[in-house]
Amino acid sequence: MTPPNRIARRALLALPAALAPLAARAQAMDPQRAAAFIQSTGEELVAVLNSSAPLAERRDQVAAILRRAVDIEGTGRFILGRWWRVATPAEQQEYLRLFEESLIRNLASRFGEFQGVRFSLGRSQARTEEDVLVTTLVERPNTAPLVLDWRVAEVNGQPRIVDLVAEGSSLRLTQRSEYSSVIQRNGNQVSALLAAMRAQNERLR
């Protein structure tokens, strides 16, 4: 007969695996709300690409939405892959506050380009029991239309962006695949990037 203290030790290894199919229930997307979050964070952006306000004033705004909407701090760390391991912390802090710049600057170096931009929601599809793909529609003036999917993941309890596929490929990992052959190439040294990070930021402006 098994002593009774081995059967409460046998219980209690057992039960963080019967509690992870619960815990990963709780973590997971919701595809409705992960749509949802989609709708409001295109229609902010939207609303403020097609804004008359000044450029300075527009590209708060949409720094506001991106820092509140996508989850810079996991993407970033992403992308840099395994050189975030190898770089300082001074670096780190460094790679994440000009990462957060490039997104910003970038998209408002665009902004003509986006005058008149409409989009409508497709499908949403969970893709893993964590993150939910959402099907864009993105209409511009003279353009051809444009389909993008948003990977959208719980972060912390929030909807939060952590990809954008364009035409089938994945935003951040080809970000993640530049970024890594600019280390590459100099020397396997993660303050070439930083240089590099700068010098485009500096031309964004």
Given for the second form:
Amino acid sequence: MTPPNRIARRALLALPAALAPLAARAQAMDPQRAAAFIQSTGEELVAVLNSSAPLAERRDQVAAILRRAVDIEGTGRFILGRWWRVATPAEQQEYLRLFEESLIRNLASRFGEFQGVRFSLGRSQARTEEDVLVTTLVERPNTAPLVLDWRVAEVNGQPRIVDLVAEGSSLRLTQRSEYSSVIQRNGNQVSALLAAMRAQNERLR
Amino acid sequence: MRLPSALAALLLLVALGACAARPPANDPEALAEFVETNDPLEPTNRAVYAVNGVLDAAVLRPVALAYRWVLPQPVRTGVRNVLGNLRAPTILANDLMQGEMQRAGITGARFLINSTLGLAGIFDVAEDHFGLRGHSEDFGQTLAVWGVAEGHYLYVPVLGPTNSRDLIGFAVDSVLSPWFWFGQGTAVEALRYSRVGLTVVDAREGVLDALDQIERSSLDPYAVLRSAYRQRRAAEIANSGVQAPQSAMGTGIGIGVPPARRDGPPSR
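In place of the form predicted alone, the structure of the form predicted together with the partner chain is requested.
Let's see the whole complex now, leading with the same chain.
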């Protein structure tokens, strides 16, 4: 018979091992969960893209999905990069507002292209400790299929899209380079980027 | 324009070109970004980009649009397959130079199967019936595998985004190709020029939607292309299983790569 204190000690020793998966789950994104999240978000998006509802209604629906699924603040800050600290608090707020708007308008301006779109989940793989890359295959009529990888991270306990990778290039990295270039070519003024974003959103209206 | 004169014109342009100002050392973040962007010849590159944009809008893009409009998708796929098959010896040579024996085997087998059963490469029988999926390689990637740094970013007329290493790779690939040496006479010359012409049109058609989208939605299309090119090349060099575009402007690297499939991208 095992003495009670040994059982207690064994239980204590086993405790960290038992808790380890919990701790890991709190930090890292679970690939299955990320894949399920992309599956459901993708289905919602495809349903709206293929619906015959009026344009304005579809845009509102897409906006609601994007606000829920994308880590707009985190991604926006990542993209502004070193200029985030240069920007005034008012500029930061304005930037995030314009960033969200441009995200929605860009997608809305392409509704026609996505008519009849289908998507399927590829294999998903954990890339880093914080996020998971979920592979999807996007098929449109009369167009060669496209592989899109969605980077999913856990933000405030919820899975959120933080990046989109197409043909080896990450949208957030490309966009960071684009925005920084606009700021630098306009005398390092964040306000110049905001003006350009505002004009762009106007054009996509 | 023959390759040597094109290269000479390019070198002249680079020599005449202005340089972007390097940020001072007391601004480490700006300096880090300058290094990361890797575009010290930016003013010259932007000038070439602007001129090329005018030429593209006047000639290349309309031709690519007409090509898409006139020929149905299956025919264009056949053309792309033939061009890809003609690139196979180049891909094979680069597979071998990179020591990628398994990939070399696949490329060699694909070339044999598609040149015969695939009717001179029109049909990708190797993938459809033998499960041998194509990939692309070029000498720029081989140099990278050998440890050669990319050099400066360059924007070249017609070819588009590239860098010193990939441009040299492109020249070497052109000379390395057996079709550069094989045969003589008017008929062969005509075929050779047709191949170059078709390659340019096919490549431009392949990036029609992507470039239109960048042009329409980007605040600085030049910066977007530069960043996207660098990232895509890094992924291709790593053979990371990322799907290369079926055809690409720039160093023409993507040509010979079939479109994505339902079963997802290849693992390696």
